[in-house]
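Just one chain is shown here, as structure tokens, and it is the form predicted alone.
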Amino acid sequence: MKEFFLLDPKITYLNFGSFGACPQPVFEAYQKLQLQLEQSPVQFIVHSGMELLKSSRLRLASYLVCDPDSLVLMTNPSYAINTIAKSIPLAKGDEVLTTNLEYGAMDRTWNYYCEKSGAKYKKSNINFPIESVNSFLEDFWAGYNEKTKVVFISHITSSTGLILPVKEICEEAKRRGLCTVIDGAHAPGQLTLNIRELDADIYVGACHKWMMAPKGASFLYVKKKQQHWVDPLLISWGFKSDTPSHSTFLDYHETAGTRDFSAFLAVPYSIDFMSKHDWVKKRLLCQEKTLLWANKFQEFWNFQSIAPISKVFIGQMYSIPIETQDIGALKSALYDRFNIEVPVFMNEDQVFIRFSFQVFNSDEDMQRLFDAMKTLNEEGYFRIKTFV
């Protein structure tokens, strides 16, 4: 599959995790409809982009196995969490309860508009390693009070990247009476994702990391009952429109003033190439082989894993814990002597280097990777990290 990307030839990319990358059918399809808007702005902006964009929405409602008329595509996930966290209804000392494991530009905007409101963002310390699904939802619901009102969880995580039990939490928060929020950035296109199956009440999503859409396309949902009190995060002509649809969250939603929303226009072919190319298959042959991968570089450096190497926590990434005094300078080492660009993230006071594995990937890339940690571990740029 590496001849379908445009990535460099020369860098052993194992970071799809953090922006994705397009499909050159997908790529050159957005650029055609950048050019179909630059040949007549007016009559695209206005008339046959929405027509574009509604055919868009429905598909990847149909991809989600959602209602079409519950999903908004944004510009990216902080966007789309912005407009909820800016809209939820927050009194003093409510609490919105998360884990210590989540984004940080999440925990930022959390954090913002709970001091905005007088509520409080909560996280509750999850525990490394992680022995089970179970171990995990004790140590989650261990920051569950009276004052609780909103659950926040992701369901890939980022640093660590994790499959967390968003399920479970979702069926546990319902019968609290909790309001559900997911942070899906990581799960569409590296899980099978069933919206209306998981019940959530909010689920935010990337159609430009795994499911390969060009940067910039994104979606937001939100459960009919929910709708009410989700403002948009900017007021334009759907707010009381001239012209209103049978839906007054998608009139909010979709009218963002002046903007080039042709990566939400290629969706749809993201999914096509998907389909066209068996992904399904191919998703599952790379998480066995990340899993293969995990398992070799705990078996050679002798760490605990921060949780189980299985299918149950472990997609297409997995973080591998480390100590380092310069995470900089390990990162650049990585990309400007051995052309590998591989993320290593801080969460609180933990490194992780996070491998992805997408269809372009080989176990060469891997080893070399493998190759390059030994030789810096060597050189003193970091150490394997234990949990006691």
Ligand SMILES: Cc1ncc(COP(=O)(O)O)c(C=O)c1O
Contents of the next structure:
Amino acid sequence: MKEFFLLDPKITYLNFGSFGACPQPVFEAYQKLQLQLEQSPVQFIVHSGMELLKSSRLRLASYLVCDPDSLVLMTNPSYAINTIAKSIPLAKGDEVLTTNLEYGAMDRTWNYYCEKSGAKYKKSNINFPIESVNSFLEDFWAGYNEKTKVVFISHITSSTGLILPVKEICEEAKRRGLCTVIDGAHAPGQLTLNIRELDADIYVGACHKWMMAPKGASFLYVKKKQQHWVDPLLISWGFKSDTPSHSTFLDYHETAGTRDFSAFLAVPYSIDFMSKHDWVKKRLLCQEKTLLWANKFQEFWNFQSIAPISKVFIGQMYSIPIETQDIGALKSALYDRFNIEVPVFMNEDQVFIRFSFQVFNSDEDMQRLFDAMKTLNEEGYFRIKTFV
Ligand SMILES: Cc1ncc(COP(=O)(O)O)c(C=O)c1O
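Condition change, the form predicted alone to the form predicted in complex with the named molecule:
So here's everything in the complex, that chain up top.
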């Protein structure tokens, strides 16, 4: 599949997780949409583009299996989570229960708004190595008490690359009467989603990561019964609209001033691209490769994996725990000396090298990472962390 991507061929690209990459046919469709916008700005922004936006939303809703009137396209997960955290009704003393594995920008967002309302953003400590789904759930719910009102959790974590048991969390949260906010930035395109079945109150996802849409395409889903308290992050023509639609939720959140929303309109092209190329089968093969290489790394370095190397916890990303004095130097050495794009991340005080395996990656790419890591380890750039 390499020929479909615009990535620099000199670079071994093992960081699909950060910003995805848009295949050429999807990118071309996106550029055509941008051209149409520039050729006829008024017609496009006011009329034809709006029609296309509606079809994009309907198409995405059917891909995600959710009510199309509860779904809005937004620029990025940050925008969507800010929308929620800013307006969620929290009183002084209320708690938002989360984990210590969340994405840093999301932690900051929740901390910011919780500080304003006097609520507490509380992290349950997830112990490494995670032994099983049950041990994870035990660690997570240990942070619960009668002040907990909201649960916020990633479907797939960022720096640790783990699939979390959000279905079980949503079920239990419902029993306890809590509102569930799922950060699914990495999920669409990496997992088969069925938002209706998952039954989260709020689900946020990126289309520009694993769905391969152009940058700036993401979504916010809010279940009907929760929509009444969700304020627009940006007040525009949709507030007290002169031409209200059947949904205040859509009116409020779909208008956001003048902007280039071509990336939103390109989403159906990325869905088409995936179905044309039998994506479910392809990504499952990538998952097999991820597991295979996770095992190879684990066996060679003899470290304790932070979670079982199985399809329950691992999708197309795997994080290797390391210790290093200088993350920047390690990252630069991997890129400058070995032409490998692979992230070195911190989660709390633990450092990880996280590799992503996408359709254009090969065993040779992984072997290159393996060899580079061996050399850099011998040169003292990092040590493997064992946890024992
Ligand atoms: C788990 C998770 N949540 C949220 C985000 C935020 O994405 P953005 O910065 O595009 O808003 C990311 C980005 O990588 C992420 O990994």
